[in-house]
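Here we start with a single chain on its own, the form predicted on its own, put down as structure tokens.
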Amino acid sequence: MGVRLSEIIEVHAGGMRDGAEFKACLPGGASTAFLPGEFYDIEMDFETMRKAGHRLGTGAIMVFDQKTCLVAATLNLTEFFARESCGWCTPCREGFPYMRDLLWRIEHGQGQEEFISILSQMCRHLWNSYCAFAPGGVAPIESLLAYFEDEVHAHIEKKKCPFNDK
């Protein structure tokens, strides 16, 4: 506790691969928000993360470099939450498949600008679920829209994933 994220990545995890630059990470597994580069030196403890508006979650750090499409990463996470929902409450049962569909359409060139506000509104609705599964599951979506909305817009404008331009 209290070790800086940068130290965890650079020292204890062996650093980024050659040519890779830190873009973001999920500091505590699939149910935490993306931490963008501005948090690279944050101390990894409960209080510091809370003050920054984030949380540690499980502590399973997933790191993404500058070549990673965070729309695709978020879609992958949302597919997990849609599949693993127990289906008991409506926000989770209906919300995750709907958001997965919107993210899939954005990632595959069928996105529309209004999808962004719909995703944001759906995230707020999922906070009304019975358990903590749905609020955790929307954390990556909320942070995608908060920190990487430009990537979402680029998908919509180009009508394809801009990270597939090779």
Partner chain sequence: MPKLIIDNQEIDVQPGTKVIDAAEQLGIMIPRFCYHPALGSVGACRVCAVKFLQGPFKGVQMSCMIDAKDGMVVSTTDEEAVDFRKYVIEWLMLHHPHDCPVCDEGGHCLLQDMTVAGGHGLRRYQGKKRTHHDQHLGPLVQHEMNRCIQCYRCSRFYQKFSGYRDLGVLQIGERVYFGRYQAGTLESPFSGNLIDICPTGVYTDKPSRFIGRRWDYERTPSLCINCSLGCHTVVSTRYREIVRQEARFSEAVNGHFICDRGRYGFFYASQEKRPRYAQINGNEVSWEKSIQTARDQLNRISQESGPGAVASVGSVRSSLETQAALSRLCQKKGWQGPVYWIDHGQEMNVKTAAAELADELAVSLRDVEQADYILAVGADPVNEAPMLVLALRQAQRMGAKVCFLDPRPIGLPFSFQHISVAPQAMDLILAHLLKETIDQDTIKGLEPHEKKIFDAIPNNSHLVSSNQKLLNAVANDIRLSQRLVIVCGTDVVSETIPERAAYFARLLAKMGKQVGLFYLLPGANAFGAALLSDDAPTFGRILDEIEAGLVRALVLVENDPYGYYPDRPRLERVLQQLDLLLVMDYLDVRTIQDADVFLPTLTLYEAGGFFVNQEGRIQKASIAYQGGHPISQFSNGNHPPRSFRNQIPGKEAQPAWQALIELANENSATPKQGVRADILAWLVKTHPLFSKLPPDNAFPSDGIRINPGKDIHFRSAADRLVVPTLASESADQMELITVDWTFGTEELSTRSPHLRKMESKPCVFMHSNDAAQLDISEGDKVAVRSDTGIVSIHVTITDNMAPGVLIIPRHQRLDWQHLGASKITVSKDQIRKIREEEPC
Second form
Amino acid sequence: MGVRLSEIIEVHAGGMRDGAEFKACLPGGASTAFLPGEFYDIEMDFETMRKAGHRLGTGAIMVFDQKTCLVAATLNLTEFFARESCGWCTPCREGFPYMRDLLWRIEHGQGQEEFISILSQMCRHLWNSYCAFAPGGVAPIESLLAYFEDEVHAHIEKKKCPFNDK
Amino acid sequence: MLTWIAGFILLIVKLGIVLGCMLFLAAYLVWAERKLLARLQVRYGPNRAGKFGLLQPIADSIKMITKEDIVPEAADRIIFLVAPAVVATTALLMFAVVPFGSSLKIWGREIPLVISDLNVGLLYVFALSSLGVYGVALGGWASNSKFALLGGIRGAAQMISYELSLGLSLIPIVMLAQSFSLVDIVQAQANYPFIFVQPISFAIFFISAVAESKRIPFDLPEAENELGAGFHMEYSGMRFGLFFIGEYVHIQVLGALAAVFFLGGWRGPWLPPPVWLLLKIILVALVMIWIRGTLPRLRYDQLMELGWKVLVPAALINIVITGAFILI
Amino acid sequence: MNTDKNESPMTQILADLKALAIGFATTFKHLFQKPFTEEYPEYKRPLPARSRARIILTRDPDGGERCVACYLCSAVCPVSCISMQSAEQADGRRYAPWFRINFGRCIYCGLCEEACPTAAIQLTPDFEMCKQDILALVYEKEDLLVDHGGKDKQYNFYQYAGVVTDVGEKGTHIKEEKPVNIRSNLP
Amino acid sequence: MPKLIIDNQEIDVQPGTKVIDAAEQLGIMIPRFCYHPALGSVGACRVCAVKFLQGPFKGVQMSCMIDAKDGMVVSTTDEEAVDFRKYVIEWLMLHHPHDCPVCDEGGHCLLQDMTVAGGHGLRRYQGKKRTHHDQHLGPLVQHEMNRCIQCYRCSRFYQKFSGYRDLGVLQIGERVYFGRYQAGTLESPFSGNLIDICPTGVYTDKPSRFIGRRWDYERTPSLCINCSLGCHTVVSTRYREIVRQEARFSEAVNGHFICDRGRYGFFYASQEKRPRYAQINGNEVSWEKSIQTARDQLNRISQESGPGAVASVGSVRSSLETQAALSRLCQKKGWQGPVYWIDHGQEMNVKTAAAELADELAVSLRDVEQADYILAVGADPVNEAPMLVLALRQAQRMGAKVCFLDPRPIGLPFSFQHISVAPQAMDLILAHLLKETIDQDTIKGLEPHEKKIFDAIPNNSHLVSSNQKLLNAVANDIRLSQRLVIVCGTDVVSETIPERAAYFARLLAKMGKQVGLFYLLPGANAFGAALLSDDAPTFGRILDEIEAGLVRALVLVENDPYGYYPDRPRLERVLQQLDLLLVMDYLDVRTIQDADVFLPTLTLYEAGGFFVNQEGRIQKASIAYQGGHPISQFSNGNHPPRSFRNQIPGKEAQPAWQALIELANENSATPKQGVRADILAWLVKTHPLFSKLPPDNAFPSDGIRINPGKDIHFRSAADRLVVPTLASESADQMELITVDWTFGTEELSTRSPHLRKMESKPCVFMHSNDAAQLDISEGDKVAVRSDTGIVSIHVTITDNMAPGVLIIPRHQRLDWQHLGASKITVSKDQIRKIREEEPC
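Can you switch from the form predicted on its own and show the form predicted together with the partner chain instead?
Every chain and every other molecule in the complex is listed next, the one we just looked at coming first.
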């Protein structure tokens, strides 16, 4: 508790790979929000994280470097949540596959600007689902739109994934 | 005795000729109206039945006679059946006093070219004209339908209003002619028709006459777009036809009266007198058709305003002026 | 009569008379114009394709009846001139064993065409359907059904509906995934 | 009383009311899919979201999940909630197929309504739609899984509410599937309710598939007359044909649901074979001629041989008006009747039930749900009165124990105790149970005549021994319970049992318990018949008198003895001896062939009428349509005829009461108007019990209950209630009883082509011990021989029934009427195994 994120990455995890720069990380598993670069030195305890608007989650830290497409990463996470939904309540059961579809379209160059507003509205509405699964599941998408909206826009404008050179 | 029988036969013959001509004329007046109206509106008008649609009146009458005669269930049956006849008959009867020539000599007999030379012919005309409104009012009432009733009431109100100005407009004529007899009135116009001395009278008379015949712009009793067909809404077949004929006979009568009172009656050069009368009747009828093709319908309040606030005062003033002239 | 109040009555009357005169002159001039009328049986004016007259029942591109007897046209019809019975065909299609339009009542408003979800019922420009016998104006399905697609040649409702018919099994229609395998635990 | 504000309107509600219901009371209909008053709230669909502005909850919450509390301020029109609900609809519509035009739910689809109401008109989702395979769920329910919006109502109703297990949820996430593990006919006799509760078109009504739309149907409140419960229904009529029947909510009787027998049992009304024209000796004649002939003949016979030579038979499926008109006719003419009961046993059972059902004991079907202990004696609810099962299930879900005392193999979709004893022994067991249960204080406080009954109960230790443990446990449970209901059948039980059950109930009430008594009767209006048939003989007696030549004319009013009389050869023979057989019916009954004069009558859908259900509740069925040939039959399925007629074709039939009054009047000029009011006035006058009958226009939807108690005279209880001595039990003898089945035995519902497909093959139930003794195995065909005939039938072996008993359904496709009686004893050598192809 209280260890700085930078310390965990650089000391305990052995630092970034060669040529890799810290871009963002998931501080506590799939159902937490992306921590962008500005939180690189954040203290990893409940209070600080809450103040920063984040959650500590499960403690499984996933780090993304500058070459990683966060839309693709979020798509992957959403794919997981869509699959894991139990199917009881509507927002979670139908919302995640819908968001998966929208993210897939953005990632594959079929994105439209209005998708972003649909996504952000849906993220808000998924908080009204039956259990805490959906609010957790939308955390990556919410933070993607909050911190990396430019990246999403870039996908839509270029009609392809900017990290994919092909 | 023989004279009496001869007179009777003569009367019947005259009646037959007049009636035949009137009904024939009424039928073709319908045709003329449709045709002329169409041309005024840049259309063709009837042109299917016969050349120029000339057989149209015949086709129409066949149609009307063969159509089903419907009496509404809630109607007052007797009155409903009688009303159209009242309209048609009163219109026809008015012709009894209209002179269509001075006289004719056949086999040494002087035959006056008028069915009956009443000395109160003008009053007779007005009496019948007033009776005609019964047909409208009763027909509307007996139909037991709200539109028909409204039409009937409007008809009655309109007749009463315009009867007044109609009558008043003729007082100067009577004053000039010094007689109520239509024959005398025509005689009085030997030098010039009264229209030259009484143009205002003529205008009032003509407007009132159009209103009397319930024609556009005064056709409020049947106003299609408000009342369907007004007082004759529930009528079908030949009963409707009677109303229809009544209206056109009325036009002829009014044309004849206009001719008698203002246009010199049967007087005119070159042509035989009855032809002159006929031409004058047709002329008046054509003008009425022209009016129909031009003017929109008045609103009810406008109608009443025109009758009571314009025509009646104007007629009264006209009487005073005429009286003054005669006295001076 | 609605002229300015400051004008003298005489000017007003003169203005009114002038207006009347113009009116009468106008109609009088009409007497000598050639009428506009197109004389119908001799000259038939070509009607636009979307004119609303005789109603037809069309077929989809494969020749199948488009009507699924959903009763929407009869529901929307303001004069209740459409009646039908729905039933199931052997291949699972819903269809109308009988379908009747009473053209004696029809007001050709076109609401049925608008309501039709399968583009089956369409109005055509053919308006010459006068009959001596009013019962002859009651058209049955045999009289209504045509062999073409009308205005919309391509649409086939069953390619979108997602129900099992001869057009296709579950999952073979437009924009459909393969049916979910409920026996599999694989993601 | 929580007081809350919803959309600026204040309302007081009962504690425990959900916010969604509170809003509904204010007339604000919050959208809902998963919420259903009978199934409760689960918060799955999330479409009932509203915004809580003040109070214990804040923000957007589900109104179905939250109890109304003081100080709540709720907004249903809040922007956030509206937007969320809009999204919910969008989510639900993502994969919804584009098949509204071919969906039978279209027009009364909740999803359709909500989608339109919420303004969702364009699908923004561009992906592919998820599809599912459908399942064949039997002849009643059509399955179309693509349309599912996963509200879980079906599985909740099917498993939680009604207790059956064969339909439920499979898979997770977006692949959730509602259906059976294997396609096949649904086991539940309540499967039709899936159609009613499904908010969209996943489950649709198969018999009315593709027939019409809700807006084209004329919907009329009606009743189900396929058993004695009298559930409320609403019938949909189109083109002179009942095409569909659904449950109608009733607070007191059936709640939201009805059983499949009731739902699909209406097809008799538009059967193609239905007789629609009057007949004399098989030739169609006019109604007037028929009436005239019948009247003349009856008068003649009456004059020649006295009025006693005419007997009339009424029906437990006739309306109260018909029964009253028949009573009035018999009274006026002095004829015998009206006869309602087959034999003395049935008469005793039904009349006792009607008489014992005092106001303080009678409970409605819905009251049964509140019980914490239910003892059922001689009742087999699934087969006799299916909706009782749902009521028992609700009680059981709330923790009630259910115990059955019955020889039959009772099958219920939940756990219960079953004491399976032979019919003869039932009274003894019941008496024993009574003796075990009632405490000494209560016995001491008894009135002398009741004490006498109690003392007359012998000690039946020999009989009880095998069930001793079970019986003690049951007695103990009864003592511990507070709200009891005793359900008592009247079909297989002996004559003393209905009375014994009532006696038991009275004693339990004396012990300070809240006790209900719930009888099952043999017909929709058997209660009415019991009240109106004072001293009439039984049908068996009438047959005797016909044979003896004392009765020469028989009037059968909507009654078909061929359907129930257990000695068909005799019946055929005896009916031939009549001088006049007058039949009135709306069914294609066999007696029409024998009838000298036949008058077609109207069904309750065409004539309406009152029916008194088994708890003495008078209920009203409205007139649904005018009758006549259905257009589909009239036009051979083709388009309807194009010509007009003044009269509806095939509309000659009149209500039976009309025919009866026309028979009673001496001249033919009986008006068509006012006859029904006359009959009801007569009824009120002669039977004060009916004086509470409200006028038609003010008739409460749940009807009114009349419970005679001891008001009408039946034989005094004290003389009768003696425990029968058990006939000497011979190992060689088997008791044969005929019973009802859910599908296949009831007169009206067997005429439904769709329920025909639901019928099981007739079989005889036999205890495994007996089977072993007779060397019979499951599925064998046996011939059971009685004194009057032989029935050959397949065997089903079960342990779940009393040994020494043969149980045969009164199946319409089985010639059980050759057995001679509905309860007989056969010796074991009269049961013989036969080969499949061997004729019997």
